[in-house]
Amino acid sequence: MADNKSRVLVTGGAGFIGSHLCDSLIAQGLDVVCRDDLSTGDRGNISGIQGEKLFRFDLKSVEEFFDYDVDYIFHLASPASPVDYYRMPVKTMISNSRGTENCLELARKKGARMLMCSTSEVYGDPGISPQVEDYYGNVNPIGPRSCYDEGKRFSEALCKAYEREYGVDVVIVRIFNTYGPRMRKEDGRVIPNFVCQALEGKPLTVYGDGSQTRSFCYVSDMVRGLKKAMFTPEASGEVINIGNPREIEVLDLAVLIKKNTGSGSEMSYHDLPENDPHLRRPDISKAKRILGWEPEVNLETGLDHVIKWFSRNGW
């Protein structure tokens, strides 16, 4: 569908996946403008194609008014992890509001396919495992983690309000756990998290019992799955899941990385946070269905990739 003419916006390009797929884009030849005020993301992350004349970088937020001449814009820009919304509640909210806004109004002018990226948390603490797309999940609105998953909600509902409206053509794609490269250590998920305490020799932080589960996708796959989601005609008007399917316990995550890295590190247990999911797994049938995506990189080889590059960079 997108041919080396098209043009990209990527907010929150400068993020964890934002920069992978930013990466992946302009190898692919595409002309990509990367929209970033680094309240959450790193330049660094972007270094690699700053030079690159097929790559802009905009430092300024999504919740400003933009205008540009684009095909295709990927909306990513919120902050995604626990950390950063728990940190910045009115900016996280307000980034899912007026920044989808903005990007769809944009489309709407442009005449653009958006993709909007949302995420598994608008399933909350699911009653049902896995998780599929027609399931309205169970969320606390005024809790503290309800910035992020309110915010969201509010994106997807926007999102089809325009579609409904005045026929924007949107692709909404709930991100399951992505780990990989560009994670920062002080992220407070729990993949480097646990990389980080176990290559330090510290204890390892398990919330409740470990028990709860986690299905963590690597971050070229869901890139590659994002990719799918945009550039595939017949994904319009979807909601569609991304993320790998294998589920584990946050226990045997912890001795599996105290495993792979070699750590003496004991665990240390400590309550659960409110309203922290006690399932999260998704249902990818329609992935498999309508873009002929599924995960290609297991656990095992992931965790080595994030392993070996946590210690590169010094932890």
Contents of the next structure:
Amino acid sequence: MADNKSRVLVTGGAGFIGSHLCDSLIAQGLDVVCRDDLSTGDRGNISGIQGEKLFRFDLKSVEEFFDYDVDYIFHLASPASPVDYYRMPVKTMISNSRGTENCLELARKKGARMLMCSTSEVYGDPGISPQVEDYYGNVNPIGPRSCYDEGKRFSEALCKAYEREYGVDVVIVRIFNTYGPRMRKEDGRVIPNFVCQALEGKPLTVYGDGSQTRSFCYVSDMVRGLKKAMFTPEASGEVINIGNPREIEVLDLAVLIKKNTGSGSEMSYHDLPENDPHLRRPDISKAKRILGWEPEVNLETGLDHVIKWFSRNGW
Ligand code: UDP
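Switch from the form predicted alone, shown above, to the form predicted together with uridine-5'-diphosphate and output its structure.
Next comes the full complex, this chain leading.
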């Protein structure tokens, strides 16, 4: 378990989830170095902790070699929104190959624990629901999402290779859809899109007929889950889903956001992106059993926070 002398590296620590994680680690009194090249992150996300003695920001990519004295490594650095990884497919693959290798080499050298932030996208367009960790997935290896899906699958395989060959202490977390303050307006993901469109009175852009499902986890629950996975000794070598099991159709989400913003926006229907998974819902029994973790923030409450945040921060 981490004590207040523990040193932590967070790659992608200026991003949406990474910056909330850095806030929480600093609040706990841990020494944090954040490495981020700001390709999708934002300096504003870490402005609250930038002056803290325990916090250091290194404006560099994970693709370049690095060396820090650390006990724990959270590897989050990667484009994570479909809009971003369609724009940067090569960078996405390199962050999840060379970037992951650099993290694992550091873990090996320092005897640190490495937590790989993987994704529900490793399940692709799933043939089972809910998705349980021992499901192998249904991924198109050459489709537009493959840079991310296969990049993360490669990261997971590399983690297991380092564990088997060098005995590196690795935990893999599969992150399901997460939302909260600090998502970018232009991020392209469904919640910032719908909330900003509703606040602006513009049509809500529903892709396909909106019958596809997602399950949304509020960012504070996600951060709590990631920390539990990192600091629970029994999580070593495990692959664990972290997400909220409440499933909702995209069209119902649009209706809910329209109602909660009091918006008069219409719906506008657009083509479904290629290989867009038709459903996604985590089985979180393993997280409950090993970590004693489950989400606490319900969708309505979380959406209220996000709506207020986008209202305050302009859209
Ligand atoms: N989506 C939508 N309208 C938007 C953005 C996304 O209908 O403006 C849909 C998208 O096709 C997908 C779901 O919402 O089925 C979630 O998309 P997102 O990009 O948030 O994340 P994903 O789960 O696909 O990685």
